[in-house]
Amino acid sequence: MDVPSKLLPAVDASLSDARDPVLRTREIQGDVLVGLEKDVENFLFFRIADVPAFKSALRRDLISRVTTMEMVQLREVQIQAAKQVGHHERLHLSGLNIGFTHRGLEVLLGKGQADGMDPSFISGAAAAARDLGDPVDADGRPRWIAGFAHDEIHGVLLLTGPFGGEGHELDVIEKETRAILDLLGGSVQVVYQEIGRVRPQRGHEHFGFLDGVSQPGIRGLTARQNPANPDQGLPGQDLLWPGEFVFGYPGQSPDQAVEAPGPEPEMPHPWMCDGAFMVFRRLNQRVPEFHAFLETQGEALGLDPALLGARMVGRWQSGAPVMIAPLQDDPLVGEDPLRNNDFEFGGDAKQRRCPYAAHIRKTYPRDDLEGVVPNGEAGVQTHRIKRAGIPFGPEVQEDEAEDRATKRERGLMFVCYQTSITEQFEFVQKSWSNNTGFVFGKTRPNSTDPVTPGHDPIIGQTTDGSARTMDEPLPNYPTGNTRSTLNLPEPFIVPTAAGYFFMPSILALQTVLS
């Protein structure tokens, strides 16, 4: 549905100051700093046959279909305006986005004309398995779909769209997988692909949980809307410089304030400007354990099982976060974005309100590290990713809840953009989720002992294969200084496959790699 140009919203004035940079929106693919509208999500896996008929497909049919961050934007405020003139229909909107991992650009470019890039990104996801707890065989292969780990994929398409009518919600992008597959003729061949949809609960993750709050805010994309820091986006959403998610840009610095422009990340080759790295991971999830856990252990513990979940999450399921709401939910605050993201973890040096080792504390830190290491803020700031995944899979089925388990693979595809696989998504999961000494130099209540915290109880991960624990699960808020473990013995989330891309800029498709 087109909408009149006079029903677009003015820009707002707060979008930007004289300090951000201007991004080159027509030129960045649109899921890598906005993210593709999408109800559905195709991702399609493939393996460069004829490497000429490719390139040609590619020059000729499919870079004019390829959805950049400018088309996005509009799109987003097209929703905006018919939303604003009564409009409630879901617009008919696809995109289209194109990666390729180390071994597909080396089939376009030739040996070695793509080397110097990301250590990480050049190894493949493969050989990062072991080193991220990923369940491995004894060669030290991951247990992967066959496809991802004998490293034959070449590249990926996203393919987003909308929901069809009733009984035919995939009709819309399976029409358009068609087409394009049509397109690129016999000069790819798809090694595997799989069709994520949100959840009839949008924006939750199949677990229940409100996904996606603590983005990062990007300087010169990211409107202000906290009036007491014009240094956020949201409340509580720092802003950030655009190198660490796209190439060409100031980055952070750990060596500055979080709010002082750093280097442009290192680019080896000039073709990589307005491109940057993606990480897709396909993470069951077993969700009847999941609750199972939360409903036998919560009786062991003496706690409400919402609560034990909120408490390993560090959120409860409407996405209002413990630090806000330490013993009861209040969706009132989970469903508002100007409450539900503002706080900071300095506030609680003892784990009175979030444990140590809950999901969104390990993978943020946020100031907890203040004091602690040198760089404090600033360098957790260097390690921040961008997340633009969708979950896979029906919802649990009547079967499932009473059996207490899962007999039907679902669960999430992660998607998550930076310029560094290394220093970004692998430091987060290796560093941070799967160390059980982060966050470090931490006590309890009343006492200087110092605190294992243990392992993330949601995507934390042993390289060993061995059980995993949790410090903590019972709350000492406001005041206490009760000990308690929270024993792990199975995982709730199962890497199923994986795979690192580098999503070029449109001139990089229309030159180069074409």
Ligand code: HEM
Second form
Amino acid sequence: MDVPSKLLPAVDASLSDARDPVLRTREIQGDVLVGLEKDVENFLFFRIADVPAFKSALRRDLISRVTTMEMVQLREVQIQAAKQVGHHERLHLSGLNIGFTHRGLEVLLGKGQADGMDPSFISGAAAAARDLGDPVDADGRPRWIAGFAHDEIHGVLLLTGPFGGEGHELDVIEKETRAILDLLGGSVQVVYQEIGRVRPQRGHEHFGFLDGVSQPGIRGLTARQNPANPDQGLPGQDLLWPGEFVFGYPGQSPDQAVEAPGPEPEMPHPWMCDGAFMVFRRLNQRVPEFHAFLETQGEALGLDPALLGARMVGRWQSGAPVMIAPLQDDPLVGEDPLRNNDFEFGGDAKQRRCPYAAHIRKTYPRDDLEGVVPNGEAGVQTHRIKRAGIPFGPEVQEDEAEDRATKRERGLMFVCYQTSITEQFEFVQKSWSNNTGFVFGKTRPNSTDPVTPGHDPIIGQTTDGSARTMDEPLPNYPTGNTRSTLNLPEPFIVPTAAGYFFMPSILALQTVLS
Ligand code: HEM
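Return the structure block for the form predicted together with the named molecule; the form predicted on its own was the one displayed.
Every chain and every other molecule in the complex is listed next, the one we just looked at coming first.
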């Protein structure tokens, strides 16, 4: 997200912590912890056709072009410096990252040489589809877009860059892609490629909401900007140990919320150090249908459609959280990084401000489980993800808006990083978003009966075709006890492709993998 720099205070060096790990920024790929700068991003899925030729091209030509975390950080300094001397145009920088499926690693390393890694990574995204509630055929195979031959995929190249000139927006990325494919020659076959691009309303996903507002803070990377809490980056952004997202560093202690380092994530192979798992999901968004739903359901419930949307997400389109702005949008809060994340859910024990099932409460319940499960917030912090997605597809066209029906595919190329796909992405999707009982242990005003919060109305899926619902779309704020249920007759998001990848360190690329 572009943070308006005028809103950020100078970082106070006295707020650093000697225990913070030193990240090997020359080893870690740039998209993992910081995120590559991107107007456009080509996701290029490939099969290795000639192993020796691929290894030699990788060693000779590709590795030196891989954008490291150090390079992304230096670019950010450049961008800030350019802004300070009045250059507000965006710097035009390209990036390249690379990852491999488990099958791809075995092709490079030999059968059995990538055993013992995360079980979800080994079995792959297609095997997970049914359990995640993705659309599948009678045999449990995912119904993904034609051409996305997932069995064939050995790796992915992430190519990022600026827009070209008007009418030629994709020229730069297409040229970069051709250059990289030339270097790889016949050693790879392209299985599928597709370009994601930021929307004209920069930073907003297709439903219209500001995205990328809340990300985990990372010790050793994120500057402390909350003098009132040295364990936070921006106010409300808890600092986590980097081992949650990249191998070779301490992770969270499941017994202690943030302060003490926990064990390093298990690394069955030394070459996994400074690498990370990447989850890719191509999620179609049915945008006209979503807005039509907000209108008709808003009318039925006597609720402003914008408020209904905000209660489903947990934030207004501006990014302002309903925990802070429960009834009306407050765009000044939405754009202010010092305020737009500065909240917890525990104090909202009756979902007066934010429905228990709202997308951001389901996917990161913050302190909601304190006193509900034994390790409360500490447990929550072991299921975080670092997101780095980008929208794809055109803006909604007139005919679609008129007919309130999607006629051209669009959505989110969802990407997230973690050190355990099982415990992080899949856990969030299955055990939280899809689980009608989560958030646990909650009640309504004047009642001790437990509430069933329902599905995350944005991404929650069912595995048995049962109806989706969300509890309490109507706000009982500041008082009241009206019961309401939101029926979600159709999904607004449809998974149409997915893949699980390992993003190795530069050293691993230079040695065992090439
Ligand atoms: C097309 C699909 C999706 C849309 C439109 C969407 C939209 C959003 C929006 C608008 C936000 C709030 C702004 C922010 O904090 O960044 C958000 C936050 C978040 N989303 Fe999604 N999302 C989608 C898919 C997913 C998926 C598949 C997951 C993981 C299973 C996920 C996990 C999260 C998390 C962890 C947060 C941050 C919560 C917090 O820290 O407060 N999202 N999403």
